[in-house]
Amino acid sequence: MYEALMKSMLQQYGADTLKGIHHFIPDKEPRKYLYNLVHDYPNRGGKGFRPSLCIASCKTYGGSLDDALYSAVSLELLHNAFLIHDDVEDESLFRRNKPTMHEYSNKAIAINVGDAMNVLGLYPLFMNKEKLGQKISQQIFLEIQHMVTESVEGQALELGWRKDNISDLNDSDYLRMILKKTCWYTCMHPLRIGAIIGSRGKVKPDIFNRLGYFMGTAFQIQDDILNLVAEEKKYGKEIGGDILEGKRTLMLIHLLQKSKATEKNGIRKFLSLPIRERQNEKAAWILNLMQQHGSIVHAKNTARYMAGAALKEYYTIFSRLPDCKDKSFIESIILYMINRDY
């Protein structure tokens, strides 16, 4: 049940905030190599998981749809801006079960489009004085301000870890990276600033730091998971590509301590290849290490921890305030988490 009330409410909410964002793009030239690829990732259909999050919080905290439907477009135009850039970064193939937008045009429009999406995702900022006042929006600057910023650290430790080809990192160092890349612009601001819509101003958003980490973790760390043993067409992007693309993550660290000398050489190895001269034959030795070495079951593990505290931390904020189909909601993501069955 909680499963099926968590794809309806992601549909909808994913449907209303896509409606927002074709209303913030210009309807004018150039067309072709801007504002037309625009469009590209977001009608793609991603989970809408950020905006669905931002607007369930603002209504459990007595808020409305309007109160946060500019806030939820500038989530997800600077999530799919996020997305245009990393493909750029990462050397991706495919995203949501299509090319990449740097492989069907270059990576310079692709660049640039993502620039334009960051610019875009601006606006709807400014237009929030209209309906919550200029306190209320000055603080929703700030969270989307921090998010950034936060999103963008974590961002420079992983493509770092990659650029020197660190392979002595521990969960920890993982964590910290999570914490920053993902936790913050996935999980902790968009509940932080619905709330804050909400309440109008009244509720404290370090409450949900706790629960956003939780959650933020729980959310990367299945979504590696599915990298690795999901149905390419399921999932949407290249089945391994974390392992071509030599990202550092909880599989990759956990394998990296536990191989043998000649397999850490061997793996040392392949990542220090530019990544179009990694081969998928490698890769595959590389997943199968991972399962031989239980790192796959340890980032398992791992999830369902963070997202059993996750859960913990909902029922501490959420148990004082009144039942409702969009508190119901924030549950339920939590639950399929715990539950995910790969």
Contents of the next structure:
Amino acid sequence: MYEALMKSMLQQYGADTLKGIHHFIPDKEPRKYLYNLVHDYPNRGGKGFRPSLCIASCKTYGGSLDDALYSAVSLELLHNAFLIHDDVEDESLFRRNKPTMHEYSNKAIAINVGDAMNVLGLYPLFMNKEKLGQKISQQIFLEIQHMVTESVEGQALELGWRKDNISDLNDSDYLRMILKKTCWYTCMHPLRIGAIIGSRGKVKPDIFNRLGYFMGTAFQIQDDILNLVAEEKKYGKEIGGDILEGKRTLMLIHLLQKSKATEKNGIRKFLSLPIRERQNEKAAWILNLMQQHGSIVHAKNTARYMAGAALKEYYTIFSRLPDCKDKSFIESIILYMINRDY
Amino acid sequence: MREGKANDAKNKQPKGSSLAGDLFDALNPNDLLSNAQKVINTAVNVLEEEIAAGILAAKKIEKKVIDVDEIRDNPEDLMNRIRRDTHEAVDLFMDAIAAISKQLGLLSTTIVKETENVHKATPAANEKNREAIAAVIEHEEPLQPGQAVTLYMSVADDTATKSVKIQLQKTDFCGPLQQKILSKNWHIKPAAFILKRDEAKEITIHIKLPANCKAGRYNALLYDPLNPSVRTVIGIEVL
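Now show me the form predicted together with its partner chain; what you just gave was the form predicted alone.
Everything in the complex follows now, all chains and molecules, and the chain you saw is the first one.
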């Protein structure tokens, strides 16, 4: 599938989902401090990976857009709730080329908006029973429950590492954290949920675990690489922001393993400072060290290995299914995840 | 199994996609312990550990919210619950096995992960029949003669108050028309181990089908003669 077609499908499914999101946001007070803000992050136009994967997986297994839409809406609402809270936790300045919510509003308001989005994300799941029946709806509800649990556990791991300035992590630690924080909710559950809906519960969702895990890992590592080397306008966030935030990326973990004692001490000292006291010059020094020690190359290679493994899983699972646009779309997404520049 | 799948997958990859080709090349060096292999193996181990941990945690929660005594008394009701909710099936099955094991004072339980398809044996109303319950692990897809697969399972005993010694033994695979796949064609690792209290031990089952293997459905038994409730049926289908 041509990248342009894949992108147009992402855009279309993203737009369908956004329309659904608007439908589920109450049109009532308090608008200024809550409901208008709930629209903000979804309206900024994210990539739409999660709802698109869910819809494409559903259609590949014989379902329709309509069948998957409520679940896609729920996934995207919950994703945006995570982002708002994540931005507060990371003290991030920009999201999709605009100031983060807590920056233009305040932390208390932003946290409350995130809470509201989490709750709003539940109602589409309840509505699923009208379209899909009780059994499938309950199964999807448990999928979402597991997804959110894994995500908060992963986030807890990373926040804890940063709080305690943990510096002796290895690749396994990183992969575990990413599995929990990113993969379940970015790829594994969207694919699983779509297939459950499309097949009316006949497909065993566990078959997508490795595919979604490899995809999600490739996606996250690429995202972390872009945070260091992308064009800021395209990427939509401050470049090098992850270093300033002390995010335990694969590059930072690799650097801490490979750097000399003096360098490691310098990095640790930098990471022990409160985020707002960390200086850009020092972050640039760490980025330079990452380049010197091959940390970025290591991360790029790992992302490629993961994407390769994801492709193998994809062909294993999907080659027996009839060809269709949505099936090709999922394949294209895998390639796009490591080929993208934003 | 993953190697087999991987090879199948490679054969099915589309031509003309250079990026996809590059990605596959990165995964198929001559050196089996290449960086790619190491990274993927590490990743897979992490995934499987996490899934096993999730199953155990869910099981513990399930035990808190269901009346285990009632389940022991009415296994048919348990099976109805299993049928009602496939998502919880593995956890509830674990509870059934654990509850029965506790009554018999025996070790038990198999958690089946990822590659398996868990089929429930029918629990009977009395203890004699309960002894007949065994977990079943089936490979998801039919296999070709000569193909090698790896299955995984975990053994845990949350009723044990002390460590238990487990010594697994295996039978031949029996198939249609008295066809057999000899036990030398499959291996378990580790076959003997000490299972500590609250520990889940992962077992790898590696099966290499003979090239002249006849088509049909085959079953073998994995069991511990000293712990009669530890028994698992391994099922495969050969094309």
